[in-house]
Every structure is written in C-alpha cells, then in structure tokens.
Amino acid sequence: MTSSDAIEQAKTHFGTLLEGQLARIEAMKSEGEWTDFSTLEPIIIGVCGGDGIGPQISAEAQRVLETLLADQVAAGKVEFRTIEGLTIENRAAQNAAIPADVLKELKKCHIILKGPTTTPRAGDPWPNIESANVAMRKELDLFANVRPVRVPEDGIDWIFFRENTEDLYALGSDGIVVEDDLAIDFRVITAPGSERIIRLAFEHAAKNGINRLTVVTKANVVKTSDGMFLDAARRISGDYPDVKWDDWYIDIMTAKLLDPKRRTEFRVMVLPNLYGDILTDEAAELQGGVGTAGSANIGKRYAMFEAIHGSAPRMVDEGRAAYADPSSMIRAGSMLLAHIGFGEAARKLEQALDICGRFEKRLTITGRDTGAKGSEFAKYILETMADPNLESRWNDYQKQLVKS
C-alpha cells in the first residue's frame, strides 16, 4: 500500500468515527430526566461478578447489602438478579466486550453492582476485545465516575468526578496504524458531555455546602480539547456563586496530592477520563490502596458500582481468590445505597468499614493464608454493623484521630 493509499485509507476511517461521534452528541441532548428510585418498586439490583476474584469479592457485597436491605427485599421493594456471562472466556468466545445477551439483562436493571474483568492486552490468549467497563459506561451512558476518598487523620475529604464517557478511552479500540511506522489514537472531548459532568460536580459542591471544586485538565498544551472541557467549567461557574473554583494541570495536581500542606485544600476536583483514571488510583493509595476504594459509574438512566482494582487473575491462578479484600466492593455498595435512597444505611456501613479496615484491624486481609479470607472480613463488617454502640464506636475513633 502506498502512503497516498494508506492517507485516504485513514481519512475514511476518522470520517466514519466523527459520523458516530456527532450522532452522540445528538443523543446527549435529548438524554430524558433522572431516574426517580422513590418512584420504582421493585428497584432492581443486578449483581454480575465478573471474573478473576471478582465472584468471591462481589459476593461479599452482595451478602452484605442483602442483610442491610433484608425488610426492603420482604417487602419486594428491592430485587437481587445474577447476572451471568461477564467472564472474560465467555467474552472472548463470543468476541465481543459485553455479549449482547448480556447487555440485554443488564439493561432490564436499574442498578449494578459489578466485579472486576479482564481487559485483554498484548501477549494474552484473548482477542483484542474492548474493555467491559468501557463498554458499558458507553453502552448505558454511565458519564459519571465518582470516587470519595477520606483519611481524617491526615486531614484528606476528596470526592472525584472522572467523565467516563469521551476522552482517549472514548475511541480507544478505534486507533489506526497507518502504515508500519504511524499509529494515530483519537482523543474525543465534547461541549454536552463536558458540561454534564462539570455540572454534577458543581452540584454536588453546592448541596454539600463545600466552596472549593477544581476543574483538572492539561489545557496549556492540549489546547484544543481540554481547552474546550474548561471553557464548559467557565461558563457552568456561573451559576454556583457560591463554589469558588480553580484549575490546576495534571502534572501538578499529581505531586501536589502528596504535598502534606496542600492536599488538604481540596476537595470536589472534575476531570477528563483519563486524568481521572490516574489520579484517582493515586489517591486512593494514600487511603490505603486501590483495594479499599468504591467506585460509582452514574448515569440518568442506570448506575453501576464496582470496585476500582482489577480482577487479579494471579490470585485465581495461586489459589488465593478466597483470601481477596472485598473492601473496594463493599465500599462501592454503600455508595449504592445513598445513590438508590438509603443514606442511613450507607452511613452505618461506612462506618462499620473504617471501625473494620482501618481503627480496629481485628482481622488483617493479606492477599494470602497469612490473613483473613474475604467472607471472614465481610463477617466481621456485619458483625460490627450490628453493634448498638456502632455510632458511638465510631466518635470514639474520630476523636482519637483529632487528638493524634
């Protein structure tokens, strides 16, 4: 092929990914209202677990949420569903990201809570799939990724609002080699979506009485598109007086979350997909790892909730998978909770995760036979939800924290 060839080959390809992207852009504006979760009964919880430790772990969420939602389940206002087939040998036989009898039952649910997948890479047994998380925040329009993170004691109360939906992962499967030396990737950013997201952040600062959200993007150099997400956050600012805001680059942002006297002064950041995606796991390490961090993929539709790690497929492979942390997942399932309605629940179950994962420590997750097993920990989370003196267990810690 000759480069002239390869060029108008490469021209006919972007051609069709604009084609595809503007009908988006389309949709985006006639998206319809927000789901109303008071209003639904039975409100559906579809429960698919993945694969490598993801089954073990999302297990443990759901026994968890099962006990904490027992009256409401009687009572057939909430519903548990399995859902099957997520598992990376049944994607890659059927070649696709998420098989289409798959997405047909994830779409009869109104929630999801998800476990790890597989995404394959270079040099695995699997077809050059999409990512399934990428595939259903695309396929459910799930254009909110929110991540708390919290360490009182050093003074850090983050929440993220990562855009889920554009951005490299966007088209991230659609890049084109254009001949053996070029390879050309595309970055999508868009007005609609930028202003959505960036909203939901500035929301979400203003109903919590927080005055402080940055906008992070990388926009002296990447003039174009993230030029185009901060312009949206210039003009949505306008209508939350009340919420100052600022905007750092994304190299300084990542050093200054581990600067001791600065990290303390954010609080509500937004940001494109894959600055979110980095920054995110950074600051959950300094909450104690990616394995302790829920994740919520929203939408106006639907939701779904997942833990932030991967699927391990090592601790399968090691005989290890009963010993995974369930933490990130359980955390991901308090956040659904607030999400669907039941804050009180979602506070007791925070709560019961820091008396258990971080003042307490009476059983030690490990990854190995050296500590405990996941349905152990989920055992003694409900064992500590349980307490009467839960709420006071709880100030006890807190306290202790602002004296150390």
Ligand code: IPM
Second form
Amino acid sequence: MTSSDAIEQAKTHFGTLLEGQLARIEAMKSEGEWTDFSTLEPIIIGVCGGDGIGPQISAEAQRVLETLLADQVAAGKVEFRTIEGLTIENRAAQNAAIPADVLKELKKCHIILKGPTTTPRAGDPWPNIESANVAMRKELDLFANVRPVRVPEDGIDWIFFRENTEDLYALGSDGIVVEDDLAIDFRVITAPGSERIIRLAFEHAAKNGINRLTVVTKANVVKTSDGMFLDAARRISGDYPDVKWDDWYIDIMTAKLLDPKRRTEFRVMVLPNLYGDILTDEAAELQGGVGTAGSANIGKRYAMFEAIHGSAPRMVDEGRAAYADPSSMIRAGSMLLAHIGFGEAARKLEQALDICGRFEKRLTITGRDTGAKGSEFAKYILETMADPNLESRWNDYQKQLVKS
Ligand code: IPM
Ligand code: MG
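For comparison with the form predicted on its own, please write out the form predicted in complex with 3-isopropylmalic acid (IPM).
Everything in the complex follows now, all chains and molecules, and the chain you saw is the first one.
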C-alpha cells in the first residue's frame, strides 16, 4: 500500500470513530434519571466470578453480602443471581469482550458484583480482545469510577472520582497502525462526559460538607482535551460556591500524594480516566495495597462493584487461590450496599473491614499458605460484624491510632 492509500484508510477509520463519538454525545445528552433503588423490588444483584482468583474472592464477598441482606432476600426485596460466562475462555471462544448472551443477562440485573477478569494483551494465548471491565463500563455507561482511600492514622481521607468511559480508554482497542512505523491511538474527552463526572464529585463534596475539591489534568501539555475537562470544571464549580476547588497537574499530584505534609489537604479528586487509573493504584498502595481497595463503577441506570486489582492468574497456577485476599471485593460490597440504600449495613461492614484488616488483624493474609485463607478472613469479618459492640470497638481503635 502506498503512503497516501494508508493515509486515506486512516482518515476513513478516524471518520467512523468520530461518528461513533458524536452519537455517544447525543445519547449522553438524552440520558434518563438516576435509578431510585427504593422503588425496585426485587433489586437484582448479578454476580460474575471472573477469572483467576476472581471466583474465590467474589464468592466470599457474596457470602458476606448475603448474610447482611438475609432478611431482604427472604422477603423478596433483594435477589442474588449468578451470571455465567464472563470468563476469559468463553470470551476468547466467542471473540468478544462481553459475549452477547452474557451482556443480555447483565442488563437484566440492576447491580453487578464482578470479580477481576483477565485482560488479554498482544502475545497472550488469547485473542487480543478488549478488557471486560472496560467493555462493561462502556456498555452499561458506568461513567463514574469512585474509589475511596482512607488511612486515618496518617490523616488521609481521599475519594477519587475517575471518569470511566472516555479518555484513552474510549477507543483503546480502535487505534491504528497507519504504516509499519506509525501507531496512533485516540484520546476522547467530551464536554457532557466531563461535566457529569465533575458534577458528581462536586455533589459529593457539597453533600458531605467537604470544602476541598481538586481537578487533576495535564492541561499545560495536553491542551485540547484536558483543556476541555478543566473548562467543564470551571463551569460546574459555579453551581457549588461553597466548595473550594483548585487544579493540579497529574505529575506533581502523583508526587504530592507521597508528601506527608501536603497530602492530608486533599479530599475529593476528579480526573480523566487514565490519570485516575494510575493515581488510584498509588493511593491504594498507601492504604495497604491494591488488595484493600474497592471500586464502584456508577452510571445513572446500572452500577458495578469490583476490586481495583487484577485476576492474579499466577496465584491460581501456583495453587494459592484459596489464600487470595478478598478484602477489596468485600469493600466493593460495602460500596454496593451504600449505593442501593443500605447505608447502615455498609457502615458496619466498613468498620468490620477496618478492624479485621487494619486494627486488630487477628488473621493475616499473605497470599500463600503462611497466612489465612480468604474464607477464614470472610468468617472473621462476619463474626466481627455480629459483635454488638462493633461501633465502640471501632471508635476505640480509631482513637488509639490517631493518637500514636
Ligand atoms: C482498574 C484496572 C482496569 C483499568 C484494567 C483491568 C483494564 O486497572 O480497574 O483500575 O485499567 O481500568
Ligand atoms: Mg487500574
């Protein structure tokens, strides 16, 4: 092919992508209202185990949730449903990020609890299909990836609002190799897409009396698309005069999260997808590792809750899956409870997770047989939650830690 043919082909491809994105913008503009979970009966929670350690850790999270919601399940108010087929084997066989029949079942649920799924990359034994997470976020329009990170003893109380459907992720599997030596990917930022995530972050700050919101971009260099994100923040901030906001660049932000003197100032962060992906792994590491952090993927209609880490196939290969830490999935479970209106149960679960994983640590998870099994840890959580003195126990630990 001549260079000019290659360029023409690339232009056609680009044109198709632009049409798709303009259609997406129109869909965003006409999207409906937020689901009101108090009017749903039953609320259907679909559980996908995923790959690698996913089935083990999601089963533990499901067990904890089913115990907490036992009354609601018995009364027909909540239903748990197992969704089969979101495995790398089936996805590879059907050559689809999410096979059509699986997607159909997912869409019949209101909420998804999802174990980590293997994301193929070039050179793997699998076809290089799109990540199931990324596909699900797009298919169900889960535009907000909400990731709280708390380390009370260090004064850290952060919540990240990561945009979840745009940026380099939107067309991450649609890049082009124009000629052998030229690869181009596309970064998508839209005004409505930026506004909705930024508004959600401001709402969170305003509702919770948090007077500090930080917008993170690299708008000094990535002028057009990050510029649009920052402009959206300027516009939305006008509706929240009581929330003080500022903007930071991703590089210095990454550095400042490690600065014990400065990092405690940050509270609510809102940022485009890829910066959010990276910054939240760093933040989770400060809390005790990516195994400790949960992630809520929220859209107006659907929501999906997951761990922030991957499927750890090596643990399975080495026969260590039973020793995987289910904390991140259980934490995702507590965000799920809060999202569907069971705030009290969510708080109890958070407190039990803090006690078991950070304060008391009667069991330690090492990821191998030197530590506890995931099922033992889940049992420990359930026992702790059943303690009538849970609240005061948590408060006592919390005070001790902050003092020392
Ligand atoms: C995450 C993960 C995913 C992402 C991967 C598995 C595609 O890292 O949820 O942060 O990049 O978003
Ligand atoms: Mg990530």
